[in-house]
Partner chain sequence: MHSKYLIVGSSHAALEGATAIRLIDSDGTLAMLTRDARLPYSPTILPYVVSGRSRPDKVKLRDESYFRANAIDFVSDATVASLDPAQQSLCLVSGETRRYDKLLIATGAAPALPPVPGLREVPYHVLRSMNDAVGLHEAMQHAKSALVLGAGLIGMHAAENMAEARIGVCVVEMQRHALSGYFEPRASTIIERTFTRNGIRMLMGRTLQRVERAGEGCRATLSDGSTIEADLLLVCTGVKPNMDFLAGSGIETEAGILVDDRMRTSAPNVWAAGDVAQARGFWGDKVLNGILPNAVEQGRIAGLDMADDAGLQPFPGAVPLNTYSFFGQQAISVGRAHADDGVDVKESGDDDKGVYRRIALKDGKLIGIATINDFIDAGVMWQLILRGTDLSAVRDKFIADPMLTGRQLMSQTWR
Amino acid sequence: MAKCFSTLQFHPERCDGCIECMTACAQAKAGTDDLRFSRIRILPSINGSGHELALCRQCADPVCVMNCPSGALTKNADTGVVDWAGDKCVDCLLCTAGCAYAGIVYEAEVGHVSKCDMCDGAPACVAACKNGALEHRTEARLFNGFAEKEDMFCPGLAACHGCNSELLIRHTMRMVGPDSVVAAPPGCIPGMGTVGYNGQTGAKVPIFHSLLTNTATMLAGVKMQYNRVGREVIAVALSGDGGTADAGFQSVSGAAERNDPILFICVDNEGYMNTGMQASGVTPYGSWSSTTPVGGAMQGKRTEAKNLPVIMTMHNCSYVATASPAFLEDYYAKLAKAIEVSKTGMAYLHVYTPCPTGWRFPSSMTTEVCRMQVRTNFVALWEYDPENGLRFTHKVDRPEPVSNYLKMIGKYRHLSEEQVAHIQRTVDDKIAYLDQLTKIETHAAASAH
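Would you be able to provide this chain's structure on its own in the form predicted alone?
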């Protein structure tokens, strides 16, 4: 199996040119603030409208390594870093001629070439960047750890192009594994062929088609039967927001109140996308849908979305968390906790999964839409359990304006400035409310100890 490696990602739109990253690099590599010793360079862009990055990209097929006649440069098979061996270097500088990113340069102060070595997996430049313009992407460990595990769904599911739901369920069930049983109420997930059609099923584990109204209850009963016959399985619900927040809420609420030992995952694409893009209880204010049209009498949905994850914390079930497919490390960490919790109590995961078809944006933009949800605080990533309370897992202290998110999506194209301002206030109020919950829970936990 091929191996993936961690890397550094540069977000030029967040960079203000403060060069704190360069100072941190010079300190880490030479113990000085002299920027000549920095192995990272922040430069003005060619058109003068921003900043660009000169840094070793640790290329998968490095030209510098191929150009090196003495073998001083090698691609490390364990870390992915392009290593430089000073005792082999002959100072020919052919490596600098071959690098398209100015990632390896001759450093006159020390008399040889220098390049980024990723600081042994803890880049000092990333820690110094206050704006998040530099990001250490470590998702490669997920591929390395799970790529060899069996996909619990067959190839060729009939999902729409760019469907986040398919991405999510494949990742989820790869971790959950074969010792599981799945409930899937009417919606996009069974609609793509997971439950099956024409006498065949798209799942490699037992999967059944519950009703919109009773998914959690049916799943809890199936789990009890497995327990009765002495077989340990993970009972998983893969439900859309309609089968969770609306018709199915009484079932979910009852299971949470009883703390039934199940893992309930709400795949939230903000509406009934499989049956005609109707609005649901978690469809946000202002959204176009087939039941909240845009015209002279109505400008999208008039009411606010239910904050369903927070509602679930009020049930005191064993674990509640929000997640996004664009932040898979965060999701995998929460999923691992949820799987373990579901062996003795109820775990609830609410995953925000944009729908290109129903939301009217290009399928190639799905992951970027997910990212922008979090960057603007339209979606907050947090987790909760009764003992430790609520805590953010990816706090965004300097969010982008919510308008940057709304303008990416066709179902918000009609919004007036007043509506956008209203949504911004709603987002700000939601984050302020979550902040208060974290403080309340932290104080309660401290008092208890």
Contents of the next structure:
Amino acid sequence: MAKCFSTLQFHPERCDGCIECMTACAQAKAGTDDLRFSRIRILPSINGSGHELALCRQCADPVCVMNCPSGALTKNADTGVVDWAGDKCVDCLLCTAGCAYAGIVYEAEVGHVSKCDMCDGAPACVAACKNGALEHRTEARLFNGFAEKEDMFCPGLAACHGCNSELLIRHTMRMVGPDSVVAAPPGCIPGMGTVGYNGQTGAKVPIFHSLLTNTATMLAGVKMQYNRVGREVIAVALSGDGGTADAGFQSVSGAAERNDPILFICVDNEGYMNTGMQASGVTPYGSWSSTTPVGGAMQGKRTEAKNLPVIMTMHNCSYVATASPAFLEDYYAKLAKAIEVSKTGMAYLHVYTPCPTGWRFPSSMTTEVCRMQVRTNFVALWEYDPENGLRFTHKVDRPEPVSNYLKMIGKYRHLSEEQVAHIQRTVDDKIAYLDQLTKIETHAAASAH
Amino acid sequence: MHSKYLIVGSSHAALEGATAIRLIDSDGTLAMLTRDARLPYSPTILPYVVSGRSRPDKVKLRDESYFRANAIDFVSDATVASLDPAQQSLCLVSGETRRYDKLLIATGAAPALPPVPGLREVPYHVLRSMNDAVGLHEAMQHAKSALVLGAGLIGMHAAENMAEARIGVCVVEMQRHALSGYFEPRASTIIERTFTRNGIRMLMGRTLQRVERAGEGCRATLSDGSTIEADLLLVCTGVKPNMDFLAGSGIETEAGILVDDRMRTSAPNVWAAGDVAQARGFWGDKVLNGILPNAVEQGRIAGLDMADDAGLQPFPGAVPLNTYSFFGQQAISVGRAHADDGVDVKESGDDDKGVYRRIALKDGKLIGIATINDFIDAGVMWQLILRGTDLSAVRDKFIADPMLTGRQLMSQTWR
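Having gone through the form predicted alone, I am curious about the other one (the form predicted together with the partner chain); can you provide its structure?
Full complex below, order starting with the chain above.
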């Protein structure tokens, strides 16, 4: 299987043009402050309003390598870096004709072409960037690791076009592994075939189709039986928001209060998408759904979504976190913690999973919608445990207006300016509230002083 | 022998064709035939082999393990004699027959000899194959003087190599200036002066009337009546596509093999790419564009089309392009910088310092740029031309600093 590689990401909106990355590069590569030796180039924008970047992209199909007549340039199959061998290079500059990004360039002072070599995996430019405008993205390591793990679901699950819940459960169960048992109450996840049809299941681990109302308690009971016979298994619930926030809530609440040793994952697509897009208790204000229609009397849902993950923290169970499929590194870190925690107490993960079919946006845009949920603070990424309280894991410093998110989605198309302003206020209030929660001095934090 | 894919040739176009096929089709049988005895190498590297900077065994573009890993049957010493598109078969000089489902002709070009009386009776060198390069390198060890016929890229490269090996070199060129395919006279003059300063006699605007044997070397009579004696004669007067084996095949040719924007020839299941192919020029008629980046691009397109890649982007049209290093200096030419027909041309530089820049714009779009000792990103400039990026709003900035403005536009436009 093809390998994924780490990469450098540039966030132009965070760059202030201090060019310390360039100095760090020149120092790392040539031991000088002479910026002509830097292999990363930050440039002012043409209109002077921001900054631009010229840097090697370590392309997957590098034309510089194809254009090299001497074999001096090669794509390293282990690191993904386009390596340059000075002893083979003949200074013909044909590589520069192959690069559309000014990533391999000639400087008379340097005397030969030069390009970024990723500093053997520890880029000096990233370390020097005080604004976080340069980021070393290492998620590839995760993907490569995941590719080697076994998929716990069969091929051919019949999720809708563009659904990320299928990806989410496949990734999740790869990490949970084969020593597990899964509960899946009515919803999209059983609907796509995980609990089976024609006498066969869609999963490679034991999976059962619990009721909407008893998932958490039934799973806790199954786990107890495994404990009794001396087998250690991870007990996982893959539930929708209906099975968690509405009909399922009393059993989830009870399990959390007892701190039953299970991993409960709420795959939140803001309603009953499997049965015809009815609203649930976590459907946001203003949303069109088949039970909160748009017409003369109603302009979408009139009430607010309840903040279920915050409610879960009030149960003092062992671990609670929110997650987004667009921020997988964040999710994987939380999932790893949750798996560990679930051996002794309850771990609750609330994953926000937009639904192209029910929310009315193009199926190609799912991940962009996920990303925009976080960029606008519509969704906040945080984690909680009783010892350390609540903390943000991906704080958004300069959130985009929530309207940028709403306008991507059909179920908000009817919103008036007042409604959008209302949603913006509730988003701001929610962040302010969470921010207050992060400031609560827990006993653990106090005794650490 | 039958293979699903058959590639004739083993240089850049052929190799990128094979890579592209393997991107899409990992196990269709694939054979690559080359008349060379060696593993693949680039004709562009040959001047560096001549100078001794690159060793012949260190410049291979692929090795046996690559062919093994990609299930490519690499066959050397295999020269094609004829092609029968109706039978989908090739006949080799050895008498062997090769059948194919899909064929890529990437046979490149061979030196074109000028019709100079006596040329074939005297010892002369050409520079197109590794054997040529090794032979020239050896001949230079004994030569004290050399005559280079033709001031194109190969001739100029070789002349520089010889001068650095302390051989007295004379370059004779029919055109009024060196490298006239890429540079206009002012730029060529700067380059010629550097050659002159390094002891090379640059005799431009002259042809050879006749040549005869003189001792171990030759004596040449020029069109101006003068004579030159040289131990070593190198003929670099251009190339012609290797397509003699197409005689009788019915495949349409002009200066090269005519291809469409997917590199398909007039015969079904036959593609051509690289120096042998005559494809659409970016500004019009079909042209030969014998440069390495062009071979890479065409080879890739041909390979993807042969493997039925649904996402194939057709050929955008050939743009002349070159990067040329001489005596530690750099000349770069992208597009039609030498154009002067109704274009907005801006020239700057300092001839004495050997710095030069010429930018040609038409309707606010870049059509060509050439520089000497003034680095520009040729790849970025090439994209600006291909994309037809409108530079009207930034014309003055671009003319003042094309490298910076090009990078800014690149970062903004195709971030």
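Here the rigid core means the biggest group of C-alpha atoms that line up within 1.5 Å when the two forms are laid on top of each other. Note that the structure is a prediction, hence the values are computed from the model and not measured. Numbering follows the first chain given and starts at 1.
A.B. asks: Would residue 259 and residue 240 land in the same rigid part if the chain is treated as two blocks moving between these two forms?
C.D. replies: Note: residue 259 and residue 240 co-assigned to one rigid part.
A.B. asks: Should the larger rigid part be superposed on its C-alpha atoms, how many degrees would the smaller part be seen to turn between these two forms?
C.D. replies: It comes to 18 degrees of rotation for the smaller part.
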